[in-house]
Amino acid sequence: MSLWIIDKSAMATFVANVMGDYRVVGPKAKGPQFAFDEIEDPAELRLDYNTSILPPKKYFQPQEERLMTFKRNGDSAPEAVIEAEATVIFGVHTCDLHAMRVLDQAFTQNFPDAHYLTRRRQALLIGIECLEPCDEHSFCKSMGTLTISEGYDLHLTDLGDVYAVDVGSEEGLTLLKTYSDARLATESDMQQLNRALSAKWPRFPYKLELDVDELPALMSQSYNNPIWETLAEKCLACGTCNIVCPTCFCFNVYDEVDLNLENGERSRRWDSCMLDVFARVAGGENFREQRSARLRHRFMRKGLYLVERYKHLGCVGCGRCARLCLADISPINVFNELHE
């Protein structure tokens, strides 16, 4: 929509006003790692992070909530329990804003979820481009996540002093021009944007020997690859990698009834596709039991029935899942395995 320029100096103010008026969240700092996290101090803020150990996601599905309360008196409805307040979340990586992509079709088409819809309609997404690869481990380039033009409300470039700050909606132009002293770039400003886009492509190599247009028809010729029984031989089948996953959204539901039998509650939380309790039915029939269809299950969603279903890979190649699996398991490895 438009291009400003924001004083890196003011950086903190413009995080400061909005705290006045919404909850704020960005990545902060979590020993040698990074969280997303409230934000109580602008100095708080650390824009220059690689990777969090969780995608923001969490704050749209949060890793479990109430979804509504119940009576045994037959006279009561059941009340829906919706918690959101209006948030801004800074730093969000573009392999990320992909991926709520994902998850924005996902609760919105078929059944509509009104607890994630209600908390997206009032956050505000400011993304912020990298500049340099996160780490051995992610892929961004090779899944066409490495930069985004939409998805994001605001979104930074770190050009030195200042940042570029390219405006995505009408609602974060309102929000910049409420609560920073930005100012609209000039020509300058553009070159200087355009340098340093141009400068940060070469220093992300491919990690894919596919080009990543060819992953689903690679999925869907591999259902019977005995690649599969090889890596369920070291996989642990922790879950992990579905928790870490910005595109995962798979969720368990129960219900919780006090002791007096009069008043209960329905919840969910997250789940993994890889625990062998995750696709156990009544009768304790177990569709995915073998630990290599479950993992294969995994891989196939990212690769092909996510394309199939929302157009969208299940895969933006942030490396969180290869980066924390205790089996040394990588979505690169596998598919350049399988390619080859």
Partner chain sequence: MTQIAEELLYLPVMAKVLEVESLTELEKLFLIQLPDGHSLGNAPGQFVEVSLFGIGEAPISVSSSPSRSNGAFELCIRRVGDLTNALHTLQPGDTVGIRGPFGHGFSLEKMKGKDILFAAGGLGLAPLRSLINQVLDERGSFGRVIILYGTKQPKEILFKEELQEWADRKDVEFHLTVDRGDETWRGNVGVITTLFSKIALNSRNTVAAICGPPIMYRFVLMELMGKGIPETQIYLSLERRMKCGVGKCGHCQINNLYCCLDGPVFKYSQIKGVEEAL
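Could I have the structure of this protein in the form predicted together with the partner chain, to go alongside the form predicted on its own above?
A lone chain is what you will see next.
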């Protein structure tokens, strides 16, 4: 759609204006790291962040969310609870924008899920182009997620004193026009943007020794590879990789009753296929009892199963799982070793 220019000095006003009508979230400093959080003062917004501990997924599928409230006694029906508020998310990196496509499919296909979709429909995504690699763990260039041409409402690129703002939707354009004094880009702005975009590519290394399009085929040949046993010897099966992954969406459901034992709520919480109870059934049978089987399942899902089901890879190369893995397991090494 159209390309606009907003002065960096005008960003604070833009954010403040949006805050008047929306919950605004974005990357904020959290100790030496960054986390997506609600912005209470535009100065907190750190669009220059490298990466966030958790992806912005938590605003669509929260760590814990109520599905319904109920009464324990009597025959009254439970009441659905859908908690959503109009939200603008600033500063979503392109890897995380790619990840949203997997989540959108997962929560739309077959049985649409109002808990996710209501929040999704009430949210606007403002992406930001990465011009420098975040650290050694990411491999977005290899995964084809270093840039994106859709899936956002607005998308920013840092051009020094100004941001170029690419409009991705009508809602994005309305937001920009209503709350900012952005101006349409000129030809020289576009040339400046092109220079910035072409200059960024050499800064990012290719980390995989294979083309991303070959990954599903590679995974389909790797089911019986001994690597799963080898990795399982050091994997702690702690589930951290699931928790920080922008495309993991599995959950478990819990009932909780208040102290008077009358009222309660049913909620869902993030779950992890790396935990040993994940595939266990009531009779005690566990269909992925071996750690190696769980590890393999996770990688198969990212590189093959999700592509088959949702047409998008389940790995976007964000590097979060590798960054936090206590056993130093990185998908870069796993995919490359499988490719050897």
